[in-house]
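Take a look at this single chain, the form predicted on its own, given in structure tokens.
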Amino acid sequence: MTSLLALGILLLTAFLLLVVALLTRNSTPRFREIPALTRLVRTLGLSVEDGKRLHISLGHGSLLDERGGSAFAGLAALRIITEKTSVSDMPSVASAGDPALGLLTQDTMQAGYQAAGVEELYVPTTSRVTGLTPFSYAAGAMHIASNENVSTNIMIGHFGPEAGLLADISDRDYVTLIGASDNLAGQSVLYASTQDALIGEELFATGAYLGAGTSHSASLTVQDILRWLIIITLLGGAAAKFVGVI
């Protein structure tokens, strides 16, 4: 009965998605401000005209099981920061905690590079897997956020209590920490290093805000209606419980 119940919710949202993304795929979205990405976005500029390097951290999260859903989130946002700073002096690093994701990683840049018209300028060791542990990951992320001229880490993924080192060297050597995670210690860090923490599902908006598509924009959409939906059915059965019908 679970997996049947999971199995029509998936396929609910798999419509709605279908659904808005149609009826919206003409039309200009406008979203709510969320200070840190729109400070994100003008990092992207400033970047460039500095002449400095974004560190993209992806996480430790695995692709096989429930954390995958920040990875995802962290590729798309990957996709589209490559692409506008391909062409920078010092163009933007990956780096990962999971092998598949590494792969993932690399192959997410080279996608930015080419829909930028400048594939010839992508160098594979752009993204890196800096570690297969949370910690030894964050160790190796540590060092290209205070040695490779970065300017701002923008951490988007999987981040446990580990997330605190890469906020500490940020504070150290003053660059930028933009952060999100899935998790709920890593949030509780993120929140309490930086001005610039992306709470709960504001995680899945950073496609949609950067502009990586209108099925990105769409799925904010989705959400709310999935939110209103899960609150209407709530309040329906503390109703039915009330009267006594259930």
Second form
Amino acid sequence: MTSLLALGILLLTAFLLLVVALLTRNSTPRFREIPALTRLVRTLGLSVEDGKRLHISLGHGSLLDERGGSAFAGLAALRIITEKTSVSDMPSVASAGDPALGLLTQDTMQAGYQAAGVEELYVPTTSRVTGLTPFSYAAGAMHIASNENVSTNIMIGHFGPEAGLLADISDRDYVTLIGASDNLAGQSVLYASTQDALIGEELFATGAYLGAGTSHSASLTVQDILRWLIIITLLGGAAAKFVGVI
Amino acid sequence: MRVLTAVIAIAVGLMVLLGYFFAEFVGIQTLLLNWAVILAGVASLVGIFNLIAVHTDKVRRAEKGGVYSALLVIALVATFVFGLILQPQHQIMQVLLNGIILPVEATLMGLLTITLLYAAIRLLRRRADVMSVFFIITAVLIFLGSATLPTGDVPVIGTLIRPWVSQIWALGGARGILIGVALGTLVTGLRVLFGIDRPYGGK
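Hand over the structure of the form predicted together with the partner chain; the form predicted on its own is what we had up.
Let's see the whole complex now, leading with the same chain.
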């Protein structure tokens, strides 16, 4: 029964994604304002001009479990950030705490340079695996943030409480920090340590806000539809329980 | 080539997914997941080579912090060689793990405690709004309610307020956030499965 329900939700989501993407392919998406993402968009423009680099941390989410979702969202954002900042004198640096994610980081950055038509400028050592445990990863990423002329730290992926160390080093070096994690502990740490933290599903909106295309904005619409369905189901279930139907 | 990688990735993804719903696909799902685990192991080696390449490059260019990079490469190579010769279960390797790696991680955890306390103190200066005030009040209440005193729980806060906040408000909020994250993960996963997002194959 549970697996049938899961299959049903999966098929419904796939159907909605397809339909919404087709219906909205020619329209300009409109989003509510998320201060952190507005700042991120502004930062991309400024980084090319002020001669400093961006550091994109993708966390230590493994691609083999449920944390892979945030890793893929981070990769989608990385692809656009790389494309937009590839002509900068100081190329962006990306760090990952999982080896498989590290490989995809290299591939994604190279694709970003390719899309910008400057593939020859891509330096493989700009995408790095800095450590294989949460704290060793954070230690390696902190080193990049404080020693490589970084203007903005962008953290998108799976981060636990160790995000606080990265936030602290950014604060001390006057580096702008934009952080998003799928982990509750990581989110609360980032909420306390950053100017505008991205909470919950806002992490998955990064691609759409950076202009990744119709599929990303359609994803947001589908998430909203599914969220309303869940709300209605929860309220309906509570009401049914209250009147004694279930 | 790009089309081929996409076709392979989508086909593999679909077969693994179908394995969760149909028993006929469980065998192929297990096989593919085992391959994925092996590939992840190989990726670890690639990741380590990447780490060595980055840090040897820093040493060669005599960049800022190059000494630490040299130390990292030496320690990494030494641990790798000793691990190969002695095997990971050997007493010396256990001393390396329990005497260096674990204490260093524990130290970072200790540093984090101070860092978080500092962040909480600075929160109101950084963002003085209602939510920040609620955040700090909640954190203080939970902290006081969880504190272990010689006399037992702090009256009212430990026995009434903390369970009420953590098991009703916090749990409800956490579930709401996790539902949002799960929906985001589901849709992102489908985009990758359909080949709309392709973080592989150089495109």
